[in-house]
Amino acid sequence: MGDVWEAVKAVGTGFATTFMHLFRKPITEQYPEYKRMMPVRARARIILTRDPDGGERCVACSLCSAVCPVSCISMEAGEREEDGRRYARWFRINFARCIYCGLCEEACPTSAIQLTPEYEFAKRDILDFVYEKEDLLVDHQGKDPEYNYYRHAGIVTGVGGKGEHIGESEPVNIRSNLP
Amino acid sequence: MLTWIAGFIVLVVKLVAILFFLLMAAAYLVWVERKFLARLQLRYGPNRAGKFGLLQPLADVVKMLTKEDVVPDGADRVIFRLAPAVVAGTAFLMFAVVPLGRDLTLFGRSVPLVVTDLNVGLLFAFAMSSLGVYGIALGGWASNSKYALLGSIRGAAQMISYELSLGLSIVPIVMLAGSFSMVDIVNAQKGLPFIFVQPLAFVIFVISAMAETKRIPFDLPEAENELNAGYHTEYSGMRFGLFFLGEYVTMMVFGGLVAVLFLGGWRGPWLPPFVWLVIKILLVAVFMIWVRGTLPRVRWDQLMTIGWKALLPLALLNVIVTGALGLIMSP
C-alpha cells in the first residue's frame, strides 16, 4: 500500500510541476527579435585585418591555406615595388566550404586572418559565398589592436630599418672586432 | 418521396457539417496541443504563422499536401496506400453516433442532432475503434521496414488489450442507462452526470482511451526514440497526414465519448448544448495534453501489466458491484 501511495505522490508532484510551469515565463529567446551577444572569440565570418598604421597585415605566406582542412582559402603572393613588403595579389575564401574551425587564425603569423562573431551569414545563391579580398579586408585591427608584424620582423621596410625593430639589437659592425 | 428527399438533404447537410467541423477541430487541436505543451515545457510553441501561430495548421496542411508521396521499394503497394485511409475513415465514422445537442425543429419536423441514432451506437463506436487497429497493423506490415512492423505489432497488441477494459468499463454505464444508444445515455444523465455515479469506470475509461489513442504515456507503437516513428516510419506527405489526422480525430472522438458517457454530453446550464459539448471535449483533450507533458512513456511489460492486471480486474469488479447494487436497490 505504501508503494501505491508513493507512486500516486510521484505522479501528483509531476502534474503539479507542469501545472506551475503554465504560470512561468517561457525561457525561449525569440531569435530574429532578440539576438544574443556572442562571445568575442566566437567563430564565424572571416576577415582580413590591418596594421595599426593602416597597412595590410597579410603577407601571403599561405599557411592558412595549407592548414585549412577543407581547402577553402586560396591566394597569390606579390611583393610591393617601393619597400618589398609581401602582400596577396588576390585572396579568396569560399565560405560555402568553410567549416569555421579557426585553424587559419591559429596558423596566421601576422594576425591578419581572424574569425568574427558575425554569424548571420546565409545567402540564397551558393556562388555569393565566394568572398574576394576586397570583401574580406576591413579597416581595423580585429582582436589584436597593437600588433604590427613588421615591427618584429627583421626586414627593412617603411616601418623600420636594420636594428630598429622590437627586440632587435644593432647589427654587428663587421669592420670592428670589438665584442 | 418528398419526405425522403428532405431527409436525404438533411442527412447530407449534417454529414458535411460534421466532417468540416471534425477536420477543422482536428487541425486546431494540433495547434492547441503544440501551444499548450510548449507552455508546459516553458516554450512559446508556434507563433510565427499569423497571430499566436493561428495559421500554423493551414500551413501544415499545405505542406502535407505538396510533399512527395513516397512508396518504398518492397512495400505492398495496395495495402500501403490503403492503410492511412482505414485509420482516418474509422476515426471519422466513430463520430457518427455522438449526439451534438437537443433535437432541432425544422418546418414542424424534429431533426435529431446526430448523424445516426443507432440503438447499438456504443457498440458501433467500439467496433470502429477496433477496426482502426487494421490500419496500423497493415500499414506497418506493408511498409517492409522493421521499425514499422515492430510498431504495428505493439499497436495491435496494445489496442486489443485495452479494448477489453475500455469495453468493460462502460458496461455499468449501459446498465444504468438501460440502452446502448448514445442519445439515451445522454438523456439518462438529466439529473447527475455518470462521473459522480461511476468514478472508477471514468478513471478506467480515460486511461484506456489514452492507450487506444496511442498517446503518451502509452505511445509505444510510435515511440520515437526506440522505433523512429513506429508504424508510420515509411509514410510521407498526405498519407502520413492521414495517420496524423486519424490520431487527432480519434482523440476528439474519445473526448466526445468521455463527454457523452460520463460528463453529461451536451447537457449544461446557460450555454447552448453544442457549446457545452465542445467545452467538454476540449477539457478532455487538454487533460490528455497535460498528461503528455507530464508523464514518461511506460515500458512494454508495464503497459501489459496495467492493462491486464489492474484495469481489467477493476472493470470486472465494477460491473459486478454495480449489478449487485442495481439488483438490491431495484423494487
The other form holds:
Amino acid sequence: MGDVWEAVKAVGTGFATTFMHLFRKPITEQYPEYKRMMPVRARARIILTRDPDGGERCVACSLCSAVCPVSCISMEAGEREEDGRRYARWFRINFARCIYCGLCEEACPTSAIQLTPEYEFAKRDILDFVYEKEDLLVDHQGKDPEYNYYRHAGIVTGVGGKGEHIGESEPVNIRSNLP
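Okay, that was the form predicted together with its partner chain. Show me the form predicted alone next.
A lone chain is what you will see next.
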C-alpha cells in the first residue's frame, strides 16, 4: 500500500507543478530582434585561425579528422617548398553532420581549429553546409593570439633551426658523450 501512496503523491506533485505554471504569464523573447547571450564556453561554428605572422596555423596533421566521432572533417596535406612548412591543400567540414562536440578543437596541436559561439547559419540546401578552407579561414588568431606553432615545435623551417626555437635547448652532440 506504501508504493501506491508514493505513486499517487508523485503524480499529484507533477499535476500541481503543471497547474501552477498554467496561470503564469508567458515569457516571449522576440528572437531576431533580441538574441540571447550565449555562454562563454558555447561551441558552435568552426573556424580556422592564422598565426601572428599571418600564415595558416593548420599543418594538416589530420588529428581533428581522426578524433571526429561523425567523420565530418577531411583534408589533404601539402608542404611548401620555400620554407618546408606543412599546410592543408584543401580542408573540408560538413556542418550538416557536425555535432559540435569540440573534440577537433581539443585535438588540434596548433590551435588552428577553434569553435566560436556563432550559431546562426541555417540554410535551405544541404550542400551549402559543406564548408571549404576558404570559407573557414579567418584573418585573426582566435583564442590564442600569441601562439605560433613553428616557433615552439623545434622543426627546421624558415622560422629557425634546431635549438633556435622558444624554450628549446641546443642539440646535444652525442659523439661528445662517448668515452
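Rigid core here is just the name for the largest C-alpha set that superposes within 1.5 Å across the two forms. Positions refer to the first chain, counted from 1. These figures come from a predicted structure and were not determined experimentally.
- Comparing the forms between these two forms on their rigid core, the Cα displacement of E29 reaches 2 Å or more.
- After superposition on the rigid core, the Cα of K123 moves by less than 2 Å between these two forms.
- With the core held fixed between these two forms, P39 has its Cα displaced by at least 2 Å.
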